[in-house]
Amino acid sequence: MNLHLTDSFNKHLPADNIQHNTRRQVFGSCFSFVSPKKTKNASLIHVSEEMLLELGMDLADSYTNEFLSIFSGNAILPKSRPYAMCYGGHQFGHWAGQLGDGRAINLAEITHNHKRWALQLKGAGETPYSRNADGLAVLRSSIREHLCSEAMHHLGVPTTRSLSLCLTGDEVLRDMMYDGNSAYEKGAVICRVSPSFIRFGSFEIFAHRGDTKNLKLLTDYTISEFFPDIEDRSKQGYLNFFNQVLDRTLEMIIHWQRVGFVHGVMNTDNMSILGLTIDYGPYGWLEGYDPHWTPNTTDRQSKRYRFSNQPSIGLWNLYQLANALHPLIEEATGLEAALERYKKEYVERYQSMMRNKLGLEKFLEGDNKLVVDLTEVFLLSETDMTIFFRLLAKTEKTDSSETVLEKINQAFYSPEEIKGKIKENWTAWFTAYLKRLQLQDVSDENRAIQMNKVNPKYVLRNYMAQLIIDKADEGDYELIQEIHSILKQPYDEQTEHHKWFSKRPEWARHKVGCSMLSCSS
C-alpha cells in the first residue's frame, strides 16, 4: 500500500500547542494532534472498490494487515500526524460554541491522479473536542453513513465519500432514543474521504472568539487550496469566496430536494465549505411525500430540519458565515445581495429542477402551476416520491388520465383511498400535465429516457438501511454488498433487483431506525 501523502491542513496552519490528549476549550489553533484510539479485534466488515482506486489502490491491498490498522485506528500511515478538528456551530438555531471533531480523527491528506482526499476515521476515539462523549461509533450509525455517502456520490449529489467499515470488536454503551435504555452495542470505525473537512463552524469559531488573525489565516488557506480561481485576498476576493460557497450549498440543496433526502441535523457545524454533504446522522429519505418531515428524535416537536425547509435553513446557515466573513469584508452590502440572490436562485433553479423531474423540455407559463398543484396532490393521500416520478416517465401523450393513474397506481400506500373527490383532483392534475406534454416535441421515448436521469429508481430506503443493520449485528454482511451493488446505478433498471423498487413496509412504519433516528451513534 503507496499512498502519496500531502498533508497541508496541519502543515499551514496553526496547531493546539497542548499536546495532551485532556477536554478543553482549544484557542488560537485550527487542530490537535491527538491518535486513534487501538481496538480490541478489528475485522473490516466492507471496502468501497471505487474508492482503493480514487486513493491509488486496489481490491489487493483491502485484504492485507497494513490496510486492517491503518483504517481500524490502531496504526498510523509513515511520516503522518493525525488530527482533530476545531470548529464551533450553531445547532438548532442556538450558538453552541465550541464543537469540533469529537469522534473523529483525521488520518493524513493524499493526492492520487491530481486529486486530493484528506482521509478520516470515524469512531476512532476521544480527542480535545469530544466534551463529554466517548469518541466512539457504533455499527448501526456506521453502516448508514458508509452506505449513503457512497449512494448519494451515485445519485450526483455533491458528498463526502465512505472508503471502509470496520468493527472494531469492542462494545459501546448508547442510549439510541435518549430515552433511558442504555444498551451495550457493537462499535466501529469508518473512514471518511473528501477533499476537505473545514465547515461552517470553522470559520464561525474564530469570528466569535474575535481571533480575526487566524480567521484570515484559515481563510486565505481555504481559498488558495480549494478556490484557486480566487487570486487576490482582498474584500472582494472574500466576497467572491463567499458567492462561491453559497453556490456549492445552493446546488447541494437543490439535489437533496430533488432525490427526496433529508439531512436531519444541518447546524452549522455539519455544513461542508465545499458544498458537499457531510456528517451523515438521523438522515432519511422520503417514503410518502410528506413535507413536513423529519428523522431526527431530537427534531421532532419543531421540525426545523424538515424536508421542506432546507433550502431556508441553508439560506440561514449561509447568514451565519456571512456573520463570520464580515470582519475581513468589513462591509455587509455585497453578502447581502449574495444572500439575496440565493432566494431568487432557489426559486428558479428549483422550478427548473422539477420541470426536468416532470420531463418538461423547457419553461412555459403555466409550468409553475403545475409543479405547486403536484405538491398539493400529493397530500391528498400517501404517496412514494420515489416510485411516482419514476412510474411518471412511462405516461405516453396518447393516454388518458384514467391510464396514467393506473400506470403510478404502485406509488399509492393504500391504492383504495383514490377515490371521489381525491380520484377528482388526481385526474384534473393528470389531465393538465397530459395537455402539458403535447406543447413540446419530443418523443414519449426521448423524455423517458431523460426523466430517468434526474428521477432515481433505487434510493437507500430507511427500512433498507435498518434489513441490513439487523443482518450485520447477527454477524452477516452480504445485504451490505449486495444493496451498495445496487446503490451504484441507481437510475438503472437492474430489473433483478425489481423487489428493491418497492413502498416502505408496514412493518416499517413506526420502527425506530425506519421512520425516526437520533443523533446517537
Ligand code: AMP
Given for the second form:
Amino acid sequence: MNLHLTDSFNKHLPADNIQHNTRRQVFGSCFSFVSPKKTKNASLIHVSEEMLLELGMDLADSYTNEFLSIFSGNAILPKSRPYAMCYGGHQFGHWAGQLGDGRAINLAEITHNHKRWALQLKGAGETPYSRNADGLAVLRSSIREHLCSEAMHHLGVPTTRSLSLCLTGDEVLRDMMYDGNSAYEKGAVICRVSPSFIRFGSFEIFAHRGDTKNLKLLTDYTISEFFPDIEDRSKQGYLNFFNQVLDRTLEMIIHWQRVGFVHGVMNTDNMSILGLTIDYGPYGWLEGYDPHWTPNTTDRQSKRYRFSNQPSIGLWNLYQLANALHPLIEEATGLEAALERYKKEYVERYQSMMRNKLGLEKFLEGDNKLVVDLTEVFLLSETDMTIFFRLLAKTEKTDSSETVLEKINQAFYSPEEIKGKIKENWTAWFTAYLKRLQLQDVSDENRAIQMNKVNPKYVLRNYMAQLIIDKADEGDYELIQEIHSILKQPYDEQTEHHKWFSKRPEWARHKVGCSMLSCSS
Ligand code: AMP
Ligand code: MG
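Taking the form predicted alone as the starting point, write out the structure of the form predicted in complex with this ligand.
First the chain shown before, then all remaining chains and molecules of the complex.
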C-alpha cells in the first residue's frame, strides 16, 4: 500500500495546543491532534473498489493486514498526524455552539492522479469534541452511510465517498429510538473520503466567537486549496467565494430533489463547504411521492427537514454562512444579492430539472403548470416516484391517456384506488402530457433514452438498506456486495436485478429503520 501523503489542513492551519484527549471547548484552532481508538477484533466487511482505485490502491491492497489495521483505526499511516476538526453549527434552527468531529478522525490527506482526498474514520473513538457521547458508530448506521455515499456518487449527486466498512469487534450501547430501550449493537468504522470535510459550521464557530483572525485564515486556506480560480483575498474575493459555495449547494439540492433523496438532518454542521452531500444519518428515499415526508423521527413534529423543505433550508443555511463571512466582507449588499439570486435560480433550475425528468426539451409556455399539476396528482394516490418516472419513459406519443395510465399502473401502491375523480385527474394530466409531447420533434426512443439518464431505476430504498443490515447483523455480507454492485449502474436496466425495481413492501411501511430513523447511530 503506497499512498502519497500530502497533508495540508493540519500543516497550514492552527492546531489546538492542548495535546491530551479530553472533552472541552477548543479555542483559536481549527483542529486537535488525536489518535484513533484500538479495537478488540477488527474485520473488513466491505470495500469500494472504485474508491480504492481513485486513491491509488487495488483489491490486493485491501486484503492486507496493513489495510485492515489502518482503516479500522488500529495503526496510522507512516508520517501521518491524525486529527479531529473543530466546528460549530445551527441544529434545527438554533445555534448549538461547538460541535466538532465527535467521532470522526481524519487520518491524512493524500493525492493521486492530481486529485486530493482526505481520509476520515467515522466511529474511531472519542475526541475533544465528543461532548457526552462515546465517539463510536454502530453497524447499521455505518452500512447506511457507506452504501449510500457510493450510491449517490454513481447517481451523479455531489457527495463524500466511502472506502471501507469494518467491524470493530467491540459492542456499542445505543437507545435506537430514544425510548429508554438501550441495547448493545455491533460497533463499526467506515473510512469516508472527500477532497475536504470543511463545513459551514467550520466558519460559523469563529464568527460566533468573534475570532476574525482564524476566520480569515480558514477562509483564505479554503479558497486557495479548493477554489483556486479566486485570486484576490479582498471583499470581492470573499463574496465570490460565497457565491460559488451557494451555486454548489443549490446544485446539490436540485440533485436531491431529482432522485428523491431526503437528507434528514440539514444542520449547518452537516453542510459541506464544497457542496457535497455529507453526514449520512437518518436519511431516506421518497418512495410514495410525499413532499412532507422526513425519515427522521427526531424531526417528526416540525418536519423542518422534509423533502419539499430542503431547498429553502439550503437557503437558510446559506444565510448562516453569509453571517459567518460577514466580518470579512463588512457589508451586506453583495451577500443579500447572492441570497436573492438563489431564490430565483432555484425556481429556474428546479423547473428545468423536472422538465428533464419528463423528457421535455426546451422550455415551452405551460411547462411549469404541467410540473405543478403533476406534483398535485401525485398527492391523490400513493405513487412511487422512482417507478413512476421510469415507466413514464415508455410513453409513446400515439398512446391514449388510458394506455399511459396502464403503463405506469405498477407505480401505484393501491391501484384499486385509481377510479372516479382520482382517475379523471390522472387522465387529464396524461392528456396534457401527451399533447405537450406532440409539440416537440423528438422520437419516443430518444426521449426515453434522455429520461432514463436522469430518472434512476435503482436507488437504495429504505427497506433495501434494512434487509442488508439484518443480514449483516447475522454475519452474512452477500447482500451488501450484491446491492452495492447494482447501485453502481443505477440508470441501467440490469433486468437480472429487476426485483429491486419494486415498491416498498407493506412490512416496511412503518418499520423502524425503513420509515423511521433517529439520530442514534
Ligand atoms: P450529527 O447529527 O450526526 O451530524 O452529529 C452532530 C454532532 O454530534 C457532531 O459533532 C458529531 O460529531 C457528534 N456526535 C454524534 N454522535 C456521536 C457519538 N456517538 N460520539 C461522539 N460524538 C457524536
Ligand atoms: Mg454531523
